[in-house]
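The chain below stands alone and is given as structure tokens, in the form predicted on its own.
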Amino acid sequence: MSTFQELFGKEPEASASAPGRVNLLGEHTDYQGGFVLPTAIPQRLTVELGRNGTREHVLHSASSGDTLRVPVGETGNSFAPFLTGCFELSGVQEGMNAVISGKVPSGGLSSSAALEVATLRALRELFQLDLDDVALALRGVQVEHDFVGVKCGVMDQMASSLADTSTMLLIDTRSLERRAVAFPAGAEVLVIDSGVSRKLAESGYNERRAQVEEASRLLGVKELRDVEDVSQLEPLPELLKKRARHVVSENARVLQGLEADAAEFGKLMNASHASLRDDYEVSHPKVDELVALLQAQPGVFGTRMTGAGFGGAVVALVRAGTAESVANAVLKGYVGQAHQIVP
């Protein structure tokens, strides 16, 4: 692993890190003003920055060993847009040296948000930017929209910027109000990567967003957050009804989960996965296989895909102290390259 000093001959001027996140309940609701319940994961990404006095950004990934060179004012490709977008929106006018290190697994755990938040934190330090943690998260969302090409909601960046690993973070994605919520007593979180990779900009993510926006328009509401009961969805065409039904029912599940014990919370997670699989159609056969294996294990209260879908990770709520044994049993029965991430 190359250090900043080894690559650029001097120490970085600023350094910052940010965690990935896993979402317990509230998937695909954040771009419709809904409620979400993520928590940070232990894995973090670190970004070191320094000015180089040229008109070119030099961006190095310690994990892959790749170094990208991007002229100032251009976006670049691969992992470059996550950094160059942050540079552009933060008013950076000169070339930057950057080293990315650490590891947030890709696939539903918001590695992109962690990279954006870490980069923006380092820029805030270097240039004394007037950005609080919420404004910083919103700038990360703008990077996704304008430079990466994914019309994401606000959950991932808000979680990376504001969540911790000891509690869940309830976020009202319309008002951005938030509060810490304790995990259900007697339970712990297990996260397993299915080994199925996906790229959001190449998946159906933007298509799903367009579909629920059309459903809102046809219903005459600002967002599906404003629909109180699934019976109000009857006038919609069948496909849009399915998409909207997921969002409306998922919002209800988040609110129900706030006071639920571990058993009830697990049932809500199972229902969430079924809704994401059948109504929103963003799961994947291998993810469904992994979910089914987990659901069959003693000590598992509930499980679901997490993140945008089309592959990636699953999250399970399991009896405290059983995560390792549950993971070992499930991975033995799974055909694929899955591996445990958390705890």
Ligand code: GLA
Second form
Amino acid sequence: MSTFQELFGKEPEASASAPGRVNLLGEHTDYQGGFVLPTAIPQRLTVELGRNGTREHVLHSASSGDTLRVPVGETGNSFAPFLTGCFELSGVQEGMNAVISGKVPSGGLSSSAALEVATLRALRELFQLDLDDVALALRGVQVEHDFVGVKCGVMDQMASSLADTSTMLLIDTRSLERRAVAFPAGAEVLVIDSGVSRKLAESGYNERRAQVEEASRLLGVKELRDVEDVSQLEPLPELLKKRARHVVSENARVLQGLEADAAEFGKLMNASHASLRDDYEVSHPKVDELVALLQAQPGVFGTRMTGAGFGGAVVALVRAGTAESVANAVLKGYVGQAHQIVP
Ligand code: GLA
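Got the form predicted on its own; any chance of the form predicted together with alpha-D-galactopyranose (GLA) too?
Every chain and every other molecule in the complex is listed next, the one we just looked at coming first.
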């Protein structure tokens, strides 16, 4: 018997899943109208839903074993806001039963976007909502802003809703235009979690966001996307100049990456990491250590932190067929709780 049946005594009315994502290039650009290049990871979350005929949502997480009860119209806490936000924004006015299963590892791989996208997909199925995949992603972003309280950009939900595991998805986060881009030939993706939990991620994220918004304002541009060259950043005070230099140079790296072979793409990833570490200051010493260990391995084209930063996972582009041996070699040399996530 499924967990849903055991808990609620009937079958779910709708069920949907959505993947996490790993971003190859284009970090901290998506709230300044820039370019991002994520791909979906194989790990997914599944959400099963059914109406329960009461004024209370009953939300169960199979991984933690927790069951939350939240009155209709309230947000709740813990993992509840991800679901109740989706219910609210989709006009659900009755109690829902929900079971979340599957696992997207923590560490900057967008487990929250996966949860929002899976919930919205299940709601779309159940209530025949008129939502295409982009509108669905944007609703997920709104859940994050209004119910979870994180002022994220659009990348994670767009990637979870639209990306697959076999290509990268170039997203212009201003126009939301997108296209699939092949991975560089002869390469594969390796993701390792550093084991460092992302404690400052929220406060640091909001602070960086405020800094680049201030930089745009001082430069008189709508967003840093509109700055074509880092030389235009000269008038800014030192700290804001560094922050803006990351965003402007990162946008250029994404565009260069579209035509790059594996070796060039790897160099762009290494440069992206240096920029995130030194100019944007969102890396972590243990993440830098993992990146350095990876960079020293034969077969590694390039590597960088991925996601918001302050700990979490690193992504590497490695010679096809070598991911396992590279991961084993690196994990031997690393002191900490790191583990391989992809492949
Ligand atoms: C988090 C946010 C995204 C993006 C990344 C950094 O994952 O949710 O919108 O800003 O950080 O690139």
